[in-house]
Structure formats: C-alpha cells, structure tokens
Partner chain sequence: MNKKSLMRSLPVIPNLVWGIIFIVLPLVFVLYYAFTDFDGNFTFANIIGLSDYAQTFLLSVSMSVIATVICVLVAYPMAYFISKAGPQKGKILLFLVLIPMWINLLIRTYSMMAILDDEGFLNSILTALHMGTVRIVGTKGAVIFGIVYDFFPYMVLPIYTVMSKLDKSLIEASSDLGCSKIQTLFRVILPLTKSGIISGVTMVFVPSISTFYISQKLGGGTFDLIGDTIERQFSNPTTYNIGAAISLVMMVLILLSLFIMNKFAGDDTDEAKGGMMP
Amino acid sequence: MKKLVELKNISKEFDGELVLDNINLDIMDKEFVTLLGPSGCGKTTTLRIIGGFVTPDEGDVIFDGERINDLPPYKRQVNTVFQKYALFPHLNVFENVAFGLRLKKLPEKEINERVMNMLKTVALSGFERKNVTLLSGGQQQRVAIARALINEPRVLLLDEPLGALDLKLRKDMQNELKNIQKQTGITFIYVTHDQEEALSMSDIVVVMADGKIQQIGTPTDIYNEPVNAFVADFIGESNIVDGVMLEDKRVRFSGHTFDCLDGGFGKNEPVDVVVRPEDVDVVSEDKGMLKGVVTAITFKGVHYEIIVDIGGFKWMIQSTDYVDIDAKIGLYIEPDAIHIMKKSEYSGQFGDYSSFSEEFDELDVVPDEDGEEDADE
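May I have the structure of this chain only, in the form predicted on its own?
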C-alpha cells in the first residue's frame, strides 16, 4: 500500500495560540483513517489543512508525492462532508448528487448512469426524485456523501458527519460508511471525538491531544497498547496507577508485586500501570491480590460497573457478578491484564474514579449558542 497523503512537520497558530505542533502523519491509499481526540486537540484543523481550507504556518502537505501547500481546495483530488450537510434545498436528491457533474458539463447519459450507480452505493435507489428537505437525517447524510463521492475524489474528508444523528442511526451509519469506503476504495479521513466510533470504523486511529499526535495504530493496538496515560484514559475506561518496574516482567503497584508481560524498562523505574476494568476478576477478600471496599455499583445491562476503594484510590471494575455497597472484596489480576507505560506529561491526571460520573463525560464537548459542537481550531 502506497502513501497518498503526507503531513511533514506541520504547525499552525491561531491568534498566537499554537494549535498544531510539528505534526507528522502518513496516510496510505485506500485506508479508513480516523483523527480522534477531544475538542480543541487540532483534529479539525488537520483535516482542513489536508483539504486546503487552512494553510499551515510551517511544514509541507504532500499528495501522491507532490507538494500541494499552495493548491486551492477545488484543484485538490479531495472532497469534504461536513456535519452540516449543506444540501441544496431547491434541488431533489438526483440533482443534488449530479451537481458536480453538471458543472463539468458531462453528457446527460453519463450523468444519469453515474448518479444512479452512486445512489445504489449509498442505499438510496428509488429516492432520486425526493425532496431533500423531507428526508431523514441519515438519508440526508447519504445524499451528502453521494454528492462528494460522485466526483471520484482520491480522498474523502469527513468532519464529525454523524454528530447530528441519534444514537441508533449513528451506529447504523457507522456500518454504512465503512461499507461504502470498502466498496469504493476511496481513502477516508474521518474526524470524531467519539472513541467507540473510531474503534469500530477505522483501519488506523490517530489519537490527538494538545496539538500533537499522541499515538498512531490499529484500533486493537490503540486499545491494548496505549503509549501514555492520555491515550489509555481517552480510549475506553482505564485504571491508571503509579507503579515501579522492579525488573523485566515484575511490577509493583498498590502495595503488591505482580507478574506482567512487559520489559525493557530500567530497574526500579517509576511507571504508569494500566488495568482495564473488564480484565479484573472479583474474588473473595482472602483470595485477592488487592483488597478494597465497594463504594458504588451501577447496572449497565450486560455487566455491573463497580467502584472499589483500594488505599484511597478508586478503581473501576466491570463484572457480571453483583456485590453490595460497602462489601469488602478481593481483586485478581492476570499478568496479561497489566500494561506498563512510560511516565509522561499526562501521568497522575487520569485513571482514578473518585469523581467518576457519566455527566462529566458529556462535558467533553461544549455546545455553542446554536446547540452545535464547537469546532476545534
């Protein structure tokens, strides 16, 4: 697979604030790549630089081997789908999709064939004469995607395109988008702050924070092998505790020494230890490697979410077994459930569930006055 898009040493400031700090990223042809991070991390700015809507202050944008920093958006082999679909309300579905082809003055027969084929690709056959204002949100999004794809771009940029949809429709459209990408073979570069969306759709996930790329990898690698406390916390739930690497495959944390699978650290090196909530077994207090007191329990449908106080640090455990609040329990952790990370600037900021609340998660994206999510700069 060859490189299609290369970002080399890209930096960008807005009003004196550094929004992108020396970004380097290679995107391969025919991949589904997701830029993932919280609001303000720089992911949308990265997308806009690829599309030509923003010019970097430093660095180069390379497309298929050629530098395109000064190439305007309409001359790039790139199309964009935004959260606000910007469909033409006075045109029906067919004419919305055909718009770009008519600008190119293609023969009517070719326009008709390409539009009908594209509508079939996005599962909108039979909708060609429908008024776009009467379509559902998911249908409108498919029209926007069809209109972008009809011009056969090499790359399709998607900026939070599912943000306006309800949860069930979002999940349906995640599958649709992945299928469309595989069917067309077009490179998709997708922006989202939704971790589940990124993990379920992508070939490659690019995790961003504070204007920097924190980690690039497959969804499995990102989840199972996070490089620092930010990634571990942002991708799913994580217990992140201070530890000391005694030697290869031996780590001490929370007052107990554990076998693990990691090595290559210095002897007695301070480290961050990640244990995912689903990888901890609840056992009787006398059989536990760690012991704690249950402070909260929430039924989540397929499992219970249990908060356990261990020496003043609140752990989250996910278990199918119910336990009572104030119960004293033991925790058993297998070696392959323990992941060791180097200390970083994010150490100590995440992983303790003392103030855990789903309401806090919802505050990650702050709506503006129109109820839309603030785009990061």
Given for the second form:
Amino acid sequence: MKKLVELKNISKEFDGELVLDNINLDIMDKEFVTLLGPSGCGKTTTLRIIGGFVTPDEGDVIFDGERINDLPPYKRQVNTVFQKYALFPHLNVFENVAFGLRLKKLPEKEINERVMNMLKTVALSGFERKNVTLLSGGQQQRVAIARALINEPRVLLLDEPLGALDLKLRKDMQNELKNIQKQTGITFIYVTHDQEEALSMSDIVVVMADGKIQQIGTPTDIYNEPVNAFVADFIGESNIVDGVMLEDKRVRFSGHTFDCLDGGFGKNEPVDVVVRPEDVDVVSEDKGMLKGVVTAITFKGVHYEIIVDIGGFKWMIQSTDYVDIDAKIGLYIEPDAIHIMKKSEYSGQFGDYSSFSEEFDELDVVPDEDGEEDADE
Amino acid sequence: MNKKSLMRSLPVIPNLVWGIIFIVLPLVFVLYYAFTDFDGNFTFANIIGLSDYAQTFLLSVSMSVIATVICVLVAYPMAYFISKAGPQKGKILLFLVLIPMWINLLIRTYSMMAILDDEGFLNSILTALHMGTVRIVGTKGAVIFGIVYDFFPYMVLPIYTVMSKLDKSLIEASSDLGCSKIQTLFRVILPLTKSGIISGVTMVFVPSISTFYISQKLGGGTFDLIGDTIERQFSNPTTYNIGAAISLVMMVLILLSLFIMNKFAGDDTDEAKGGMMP
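Next block: the form predicted in complex with the partner chain, after the form predicted on its own:
Next comes the full complex, and the chain you just saw is listed first.
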C-alpha cells in the first residue's frame, strides 16, 4: 500500500492556544482511518487541514507526493461529509447530489445516471425531488454522503457524521459506511469521540489528546496494547495502577507480585499497570491474588459491574457472577491480562473508579458541537 | 357555548378596529374619489384622464428602478462584508450604515442640497481649486442619488439579516464540492440570500416610486415625479378625484410589480428544479 496523505510536523495555534502540536501522520491508500479523541483534542482541526479549510502554521500537508498546504479546498481531490451535513436548502435531493457534477459541466444524461445510481447506493431512490430540509436526520446524512461520494474523491473526510443520529440508526449507518468504504475503495478519514465506533469501523485508529497523537494502531492493538494511561482509559474501561517492574515478566502492584508477558523495562522501573475489568476473575477470598471489599454492584445485562476496594484503590470488575455489597472477595489475574506501560504525563490521572459514575462518563463524551468548531474560525 | 369563543376572539377586536379605520376605510375613500367627479357622480373620466400623466409615471418608475438597482449593487457587497467582519466590528459597521435613518428625511435632503447646490459646499471647494463648478442639483442624477442616499439603509438591513444567518458550513461545502469563490457566490450565497434582496427591493422601490420631497428639492423643480403630481392634486380641493385616481393606479402598479418579482424570484427556491429529470 502506498502513502496517500502525509502530515509532517503540523502545528496550529488559535488565539495563542496550541491546538495541534507537531502532528505526524501517514495515511495509506484505501484505508479506513479514524481520528479518535475527546473534545478539543485537535481531531477536527486535523481533518480540516486535510480538507483545506485550515492552513497549518507549521509543517507540510502532502497529498500523493505533492505539498498541498496552499491548495484551496475546491482544487483538492478530497470531499467532506460535514458534521451537520451542510446540505443546500435551496436545492432538492437530486440537485444536492448533482452539485459537484454540474460544476464539472458533465452532460445531463451522465449526471442523471450517476446521481440515480448514487441515490440507489445510499438507499434513497425515489427521494430525488424531495426538499432536503424535510428529510429525517438519517436521510440527510445519506444525502450528504452521496453528495460527497459522487465526485469520486481520493479521500473522504467525515466529521462526526453520525453524531446527531440515535443509537439504532447509528449502528446501521456504521455498517453501511464500512460497506461503502470497502466497495468504493476510497480512503476514509473519520473523526469521532466515540471509541466503540472507532474500534468497530476502522482499519487504523489514531488516538489524540491535547493536540498530540497518543497512539496509532489497529483497533486490537489500541485496545490490548495501549501506550499510556490516557489511551488505556479512553478506550474501554481500565484499572490503571502504579506498579514496579521487578524484572522482565515480573511486576509488583497492589502489594502482590505477578507474572506477566511484558519486558524490556529497567530493573525496578516504576510503571503503569493496566488490567481490563473483563480480564479479572472473582474467586473466594483465600484463593485470590488480591483481596478487597465490594462497594457497589450494578447489573448490566450481559454481566455485573462490580466496584472493589483494594487497599483504598477502587477497581472495576466485570463478572457474570453476583456478589453481595460489603462481601470480601479475592481477585485472580492471568499473566496475559496484565499490560505494562511506561510512565507518562497522564500517569495517575486515570484508572481509579472511586469517583466513577455513569453520569461522569457521559459528561466526558459530550460531542464538541461548538468548542472545536469555533476554535477553527 | 359561544361564550368561550367570544372570549377567545376578544383580543382580535383592537386589530380589527385598527385595520378597518386605517386600512380598509382609506382604501374605500381612495376608490370612491377615484371613480367620482367633483359633484360625487360616478365617472371613469379621472382614470381615463390619467394618460396625460403617462410621461410622469414612466419617469417615476424608471428613476426608482435605477435607484433600486444601484442600492442592490452597493448594498449587497456591503452587507456581505459586514456579515463577514465578525460580531464586534460588524455591529459598529451596521450601526454606521443605520445612523442616517435616525435623522429626519427633510434634514438629510436639505443637507444634501447644501452640499450639492450650485453655490454649495462641493462647488465652493471645486471653485477654490480652480476646477470650475458642476451643476448637480436640478438634474435627474441628483434625484436618483438622493433616493439612493435616503433609502440605502433599508436595502442593507434585510440583506444583512439574511446574510448573517447564512450557515458558514454551506460555503465550506460548496468549496469542498469544487466551487471557486465566484461560483460559490452565484450557486450558493446568492440563491440563499435572495429573500433579503427581495425585501430590500420592496422597501426601497415602493417608497421611492412615490417620493415627492427628494425630487422637489434635489430636482430643483425642473421636473415632476408622480409623487409630486399627487401632492399637487391634494393641495387643491377641486382635484382630489384626480389625485385619488393616480394613487389607485400607482397602488395597482406597485402590487403588480411586487407580484411579478416574487413570482420570478420564487421560481427555483422550491422543487421546480427537479423538473430537469425525466
């Protein structure tokens, strides 16, 4: 596979605030790449730089081997699906989709054929003459995708395209988008704050925070081998505790020494240890490697979510077995369930569930409707 | 059972009374006078006699059309830049455009005279510079200029209002899909701000077609516009009927032109464009 888009040492400031801090990213042809991160992490700005709506202060944007920093959006082989669709209200569905083709002055017959085919692809046949402002959110979404795809761009940029849809529709559209990407072979660059969406759709996930790229990898890599506490916390649920690497494959945390699979750290190097809630087995107190008191238990359908106090640090555990509150239980952790990370600026900020509540989690992932957008002006 | 509906219709009554006294009754009077002679007998003579004023009608219409077109051409880019200037600067710029509206029309027109008159401010500067004098007051150009100057804010305001509500992502989308800046203007911005132009045109064209003060002062009394003619008819009790007839015809003409304009402008806003498909 060849490199299609390269970002080299990209930095961008808005009103004295560093939004992107030395971003380096290669995007391969025909890949589905997702930029994932919380509000204000710079993911939308990165997308807008590729689209041509924002010019970086420093660094180069390379497209298919050529520097395109100063190329205006209309000359780029890139199309965008905007966050709020940005459909033209004065045009009907057909004309919205035909917009790009009309600019190319194609013959009427060809425009007609291609628009009709594209509308079929996005399951909107029969909607040609409908007023776009009267369509549902999901339908507007499809028009926006059709309008961008019909120009056969090399790269399609999608800025939180499913953010405004309800859960069910979102799942359907995720599958559909993935299928469209496979069928057309167009490179997709997708921005989202929804880690589940990122993991289920992407070939490559780029995790961003504070204007920096934290990690680039396949969804399984990102989930199983997070590079630091931020990534571990942002992707899925994680217990992140302080530990000491005694030697290769031996780590000590929470008062117990564990076997693990990781190595390559210094002797007695302080590290962050990640244990996913689903990888912990609940056993009787005497058989446990760690011992703790259950402080909360919530039924989640597939499993129970159990909060366990181990020496003052609250762990989250997912188990199909019910335990009583205040019960003393033991925890058993397999070596391959332990993931060791180097200490980072994010150490100690994440991974303790003492202040955990569903609401907190929700607050974290409120879509950045305006925050980031405004910053881009 | 009618008590409830009576209560509900009570608040409408003031509006109704207002409408009857200030809208319906005057219209009835205009109609009455237009179709009667001085003694109150029914006649078409007033309307038929209007052919004498055909020249004046034509002159009025053409001058206000020219003034309205100038207003659109100047106000549209201005409204665009004000809306682009950002909230803080935009407010100040808009304020500057609107200030003249707070000054009485007579005073504005008089000050225009003071500036443009043969012995006015402009000419005294030109004389001082040994560049001779220009005759401005008394020409049709001066009247058009006066109309533009007096009604300009009414054009900027509605266009600005629509322009400032324009979703910026639409302009980005247009650029993204391949439009250059000029193409974006004609394919996206203009169609989406047409409603502002239409209200602006209505607010400038309608009052300017019947203006009389500007033409009297800046025209220097050398020619009549329809507004002047109407005014003259009503200052003499024996010609009320002719004045009413002119007013009536004017009203019909304005209604007709607004209707045509709305029809013409509304054409491609709806689904009519889909018509190009089989």
